[in-house]
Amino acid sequence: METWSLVSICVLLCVTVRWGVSLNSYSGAGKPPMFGDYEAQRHWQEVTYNLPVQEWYFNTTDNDLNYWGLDYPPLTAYHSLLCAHIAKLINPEWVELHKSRGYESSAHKLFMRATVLVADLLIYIPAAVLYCFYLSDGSSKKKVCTLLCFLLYPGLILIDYGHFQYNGVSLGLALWGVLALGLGWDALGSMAFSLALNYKQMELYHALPFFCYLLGKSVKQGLMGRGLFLLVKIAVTVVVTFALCWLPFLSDPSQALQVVRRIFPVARGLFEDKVANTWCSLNVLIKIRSVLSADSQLYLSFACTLLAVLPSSIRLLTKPTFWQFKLALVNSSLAFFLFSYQVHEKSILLASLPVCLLLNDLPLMAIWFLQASTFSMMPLFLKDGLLVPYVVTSLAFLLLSTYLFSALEHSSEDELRLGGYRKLFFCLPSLDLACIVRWKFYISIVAMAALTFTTVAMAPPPRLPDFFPVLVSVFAFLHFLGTLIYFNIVQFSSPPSRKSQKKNN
């Protein structure tokens, strides 16, 4: 009972945490003529609440496509279209056609909050509670810290609540297709990752995961026997699950075509603004795009991701643990941030949200990876008048969670894992890894604040308008390199203490 009370308290004050952020302003408010990511949640209300589903993709006079054209697959076309008939219930001008472009209101921003509350506390919030509870070893205490920290992740709610966005709710479907595996209900999990697909297409950062756990568990199982039915099972699960997501545009290929064509729009380019991945760290370097065609920028992209995350995926088809999945999901969605084709600057969450289901087993390296995403989204919170909801839930996230989890006294070789390292680097002097991680983990945010400081408070070079938003992704794109490697590292040493992979397993 206790422990409820705890949990009650602990999801209260991240409600708070998140209805506070979402006081302050949002993407593009009072910016004509696209305004920002909160006028396209809204004009996708408009959109598909006055028009049939034939026009929700195709350029049309009641639908410019130019004007925040829906571009996520239909399960978000659906969370829309939900979303709408509540708000014409309260106020039609809302949703109104054409009329409605750039509505700004109090009220009409109490409604767009309250959606993605809503969402948070009916997907996300309860996928976070019973996997900290059901997946996650330790005291009941230390399982409502894990949840604390969790779900007081400082780049989600910022992002969500700030920048506007729904990422929980995709997130959310995922994290429920992680917490079936973990409890073995397989078939479940696939449904829940396939919506997960199916309202956001960036959780392809994911698929590649959970599509070697599972063959790689029917294949241990006997591919002749309760392995073929476990295969086939799935398989008719994920079948079903995307045939009704897209059933009204099946009927006719083409409009089945032009919603892939609006979900995957590759003539975007390589990269767009900057983000901390490897293409627009290099291209300070090298001006890529000046140098490679677009089909040659599409075809390195690929191959490089697909290099990247091939260890780690071919490591967990041979051994599909549940530990070996959740470093798996870490490794696929960092290689794909990393290298992959038109990557944007809140894609990090994809990688976000398997470092804090590690936060129990690594969290000094769990905790100051997530400091580092946040840190990496920064010139887009101060584009979004975002700065003070920045620096507070970030201070407030990196002292609250290394102090309930100890994790600087907790920071031996053996606890950060750093055994794979010795074997790798044989010719390594006998230094204190783990000290010098500690000192790095220190200078890390160090820099981090002082980068922030100076970004707010200096002006950059008159030559160099963008000299400091590149500094960040540069600089945050060396922690995301640093951490792939960590965490491939990990994944190939040996599993972590017997009592721990007897749960995860």
Second form
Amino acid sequence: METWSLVSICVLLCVTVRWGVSLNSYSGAGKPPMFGDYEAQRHWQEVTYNLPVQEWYFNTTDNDLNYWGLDYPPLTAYHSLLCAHIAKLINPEWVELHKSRGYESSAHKLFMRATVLVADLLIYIPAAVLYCFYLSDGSSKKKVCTLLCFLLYPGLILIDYGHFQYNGVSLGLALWGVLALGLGWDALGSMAFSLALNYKQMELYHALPFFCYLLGKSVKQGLMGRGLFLLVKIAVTVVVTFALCWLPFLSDPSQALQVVRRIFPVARGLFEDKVANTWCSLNVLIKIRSVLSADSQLYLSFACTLLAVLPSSIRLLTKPTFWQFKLALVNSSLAFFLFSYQVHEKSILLASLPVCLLLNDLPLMAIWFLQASTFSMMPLFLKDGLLVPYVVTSLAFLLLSTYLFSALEHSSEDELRLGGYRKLFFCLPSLDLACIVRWKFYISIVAMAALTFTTVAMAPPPRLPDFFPVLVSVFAFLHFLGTLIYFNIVQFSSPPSRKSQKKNN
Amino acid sequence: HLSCMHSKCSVSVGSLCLSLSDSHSTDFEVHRNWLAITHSLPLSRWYYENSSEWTLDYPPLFAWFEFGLSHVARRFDPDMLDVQRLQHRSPPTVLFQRLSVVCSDLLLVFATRECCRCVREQKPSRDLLKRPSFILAVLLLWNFGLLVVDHVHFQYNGFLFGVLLLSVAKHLQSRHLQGALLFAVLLNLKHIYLYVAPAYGIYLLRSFCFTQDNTDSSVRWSSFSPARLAALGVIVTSVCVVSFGPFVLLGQLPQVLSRLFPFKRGLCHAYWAPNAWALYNVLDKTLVTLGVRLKLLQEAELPKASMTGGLVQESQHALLPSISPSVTLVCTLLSVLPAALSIWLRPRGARGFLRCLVLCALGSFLFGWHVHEKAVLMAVLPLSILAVESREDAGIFLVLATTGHYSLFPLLFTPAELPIKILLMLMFTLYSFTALTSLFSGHGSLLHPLEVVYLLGLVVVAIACEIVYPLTPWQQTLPFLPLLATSVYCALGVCYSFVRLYVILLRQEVKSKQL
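Alright, leaving the form predicted alone aside, put up the form predicted in complex with the partner chain.
Zooming out: every chain and molecule, the one shown earlier first.
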């Protein structure tokens, strides 16, 4: 069968899965007074449509910032404005100032879901198709398999089409950036990434690798001459993109400052709710939020994040290849997730995207991490009433990906790049590391299934009402920490030998 | 290895459709009601209960199936088994019902595996995607019609078609007694399979009871085996006794039969299956309109045409003679007769039987009384087996399957389901076209250019009905127009496929006569 038909069927299948998940509940459905992320997006459409630009980020009588105030950069606001115009054409009640608060209807739900799908179809899916076809190696059948698993990653589908967010836009733009850099179009790549940054400020997790890669590439090309020219070109592109996005806010410095204050709320604590990072897990043993003052919490997280991110970034600076870039993206976003300030559980998606890029090269570890990341968001899905889609999509993804990549068969020590670990465990030469990894994978999957079942079926012990979410986040934290260490070791180990690369293909 | 992957695929597909827990359909309430009836009421009341409008109208074996399911249902939500609780729709109820469809679909997976084993491969290829058995498996398990009717709507067709396909597979493997047993069970599960009973009857009588043929394939009367006939009789009667026995003992047989065969319903189902009577109705309406326009008829004299109201009622035709159930029966039998005769006079083994089965199903679909669009699947699914083995059948399959599947579109009419049906239809059509074309590559295209034009016309009809029509003023004045357009357009394709299948059959007759 020809490749184009296989790709079309793939894409159609993934779009069907997305729409199938959309038919389920969304966050905050039927839960006044605050509802959830769905209502937040609708409210932003209302605000951006009815109020002038100067009032979007300010607390006025018409714009109550306590009720889902805008806290993303301007591009999100412009996107909401576009959606609001379309909403007005269909049914003006959806964006009426003040009166449309808490508006819920099946027609409106269809409209909102359709906006997510359209954004995905325009931005995320084409980027994924182009990436799998131009920047991953293997036969065309392998590329189609990679595309299928890439697009079927459950975490993104459940958050965007279930909980309700527009991560597809920011992650898609970042993916376009990665794609452009991989093809050597550095200016276009930087423009795409700047747009991603201007859509969601969390893309800063990916900013350091982009910076180090481009800087390293310019230095390699010689700081006098072509390298400098490249650097200047990129800098100009970035500045122009930012200026264009922030244009309405640049007329008045207080405007720009207010936007910055909204998108970086340093007044909130070290972490909120249960999230699978270091601070929340540490909190189980030491109540870190009460031991340290707010300022010292900030400095501590800053220092730890910097320490965690430094090795990978320096390695990328010295060796700016595309492979190193992909690994650095993973390491940087994971480090930020684990040690940064005010991290939400949904931010794990920022680490999942680079891991999806590695599906072809390190299938077993990538699948394991992607499964763990979906699992870490399970309490959120349960709260939104998305249990059935969660179970179905996770099972489908797990079975399909392990089958299509033959992940469990191609898991020799060489293929898993365990060379670095071998050096660490030099005192135990007879240890079968590959077998240990496989067994850990099996046990981990069974544990995830068991934890899901117990969270749903059993009631928590009476004195610890948050027992199961905490258990889930600690379990996921251990996985993420292990993944960070693993990908750092892989980044520092030498590239695979020619022989094993031929075997992979 | 192959089947392992397929079972994984189909299970994940089936359960993916579980995500669509938002869709509502009347069939859902129908089956919930039947769970309640079989669980809460004694046997003697099963076919008399009518507190809900959805009375039990499937044969007793299906009622026993629902009875078995109801015991599992009790674990999920005992409230759904209360007969008086109409329209009960709690999340555990929905979950249980959908899970039951997915689990019963496992029988379809098993049947597909058996059918794939019987497929003859002309040139075995190493590429998994190019092998006929793989293509057949995908065409059967991912059939758009089954997906939509079973998982989006709600029925147990996957399970029932699994039994049918298993029976066919047994015949293809020459295990005729098992095949006969399975068909007897199937008839007692859903009596709509009477449509294909003539094929079974004639084939078993001719090819199984007469153990040998003469050299020119005519009947060798001396080789009649009464033992085999007796075996068949015992099987069929014992299944019927198990199923209907209790009701005969209670003297309820007339009531059961009246429930199973409700002839009070109209000639055409509410959504107008794309069969010959749809064309007949349209012809009638057109002639009336023309006659009134040309002042040949008086409008006041004509009886009110009621079949265009979209409701299920007795209908009268205005100009052309009205059709009664006996007329449809005669037409059906006439349409099926040549096929039955051909496997009597010149049997071509199990594949001839399969062809006759498809023709019986299609003939009954075209001329039957109160046919539902879903019945076209009875012809499409067995035709898939023939399609992966012969070029011509593949071409006919593409036309029939695409047309038949498109005619199911009006069943899903909510805006939320619109993307689902379009996406699934696109996927299945794309796959069937590309897979069958690559399977039979090298001898020109599978479809005649006119057929391609007809199929592209489906896209035009789809756009007109789904997108253009709701925006026009006709939505208030002529609400049945999209249904009419869909039925008539698809009826043309279905009739065309029927004719072509007959042509192939008769051409085979002529060829074998010449030999």
